[in-house]
Amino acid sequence: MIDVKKALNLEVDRVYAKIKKDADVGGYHLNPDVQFAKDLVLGLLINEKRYGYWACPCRLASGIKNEDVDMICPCDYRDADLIEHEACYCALYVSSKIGAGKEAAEAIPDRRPPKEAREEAKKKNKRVRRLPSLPVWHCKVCGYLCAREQPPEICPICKAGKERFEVFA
């Protein structure tokens, strides 16, 4: 007989060891306390299973996946939550700080807005093509390019610190 328990432990021990490996090589860290941080891949695993995609377990999903695909994990939040916050909203990725256990994660308001204003901004995006306004980051030691808010806390690809990252002109 099988252990259905037992399987569905095996899962999320495999996307976890996943996400943790995805998470190094990108420069991210994972909640440290492994037991939370495994919970939430468990309510990703069920969302998966209820919607089709990993819909973030902090938040309410509508199960349409063109309305939800900004909060499929990694959001698209995830980058400026850590950067004002040193966790993501649901505080699966964390800072460096956090991650090393010098701080700890504090419940943060969440930045995805309402679906109203999300539809409107959809509507405007589809009638006017706009730069995008964030800077890009250029790493001096491999020349990696990113635009976001800020630079990343590691590169990506070399493993420099920030403080190697310049405004791309």
The other form holds:
Amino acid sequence: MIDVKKALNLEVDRVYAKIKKDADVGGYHLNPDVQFAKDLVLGLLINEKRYGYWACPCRLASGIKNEDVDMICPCDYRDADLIEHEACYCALYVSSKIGAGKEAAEAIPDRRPPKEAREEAKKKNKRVRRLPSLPVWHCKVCGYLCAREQPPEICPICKAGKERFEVFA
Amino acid sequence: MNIIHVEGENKGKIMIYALSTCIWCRKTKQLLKDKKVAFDYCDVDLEEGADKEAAQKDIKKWNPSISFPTLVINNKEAVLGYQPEEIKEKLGL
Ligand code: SF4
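Same protein, different state: after the form predicted on its own, show the form predicted together with the partner chain.
After this comes the whole thing, all chains and molecules, with the earlier chain placed first.
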């Protein structure tokens, strides 16, 4: 007989190891509380089975992928929350400080706008082609470019620190 | 709507709107269980169709951005998110 629980645990371990490796390579950090992180991975796997995509475990999915793309893990809000709050909304991803176990992650407010505001923003985006709304950051070490509010904590390509970034004119 | 009751000491009518996969919802439920407080909860992600809509409408009254957990006390006030200190204070724990 197949032990379903054991198989599921193995799958959680496998996915956890994969996102941990990706996080390390990309300059991100998973919550150092391994059980906490694995519980969230289980949530992602449940949502994958339920909806067909990795809907954020701490947000209500609509079940319609098109409406939920912004909250497919890693969500559009992760990096901004890492900078402002040292953790993503679920605290699966955390800053280097929390990653090193110096502080524990806490619950933070949800940055995802309510449905009406999201739909409004989508409509606006369709109507006008806007000028870039975000500054472009330049890693002076390896030349990596990214458009976002703040530079990443660590360059995902060469691992240089945030202080090595400048705004690209 | 599937509302589940957890036995414990009566500290008023406590309703938690939660998600079954959400870690902060789990912590909120666990806090009340540890304190042996009676409460009701609904895992909104497990609801479907009209019930899922109705649950969201209820939450919206307290929390326009419909985030989880939303803990409603005596149909009078709500605590949004896992806020252990605020919950303990409001329930007198
Ligand atoms: S809040 Fe964290 S766990 Fe949730 S989708 Fe965003 S990155 Fe993933």
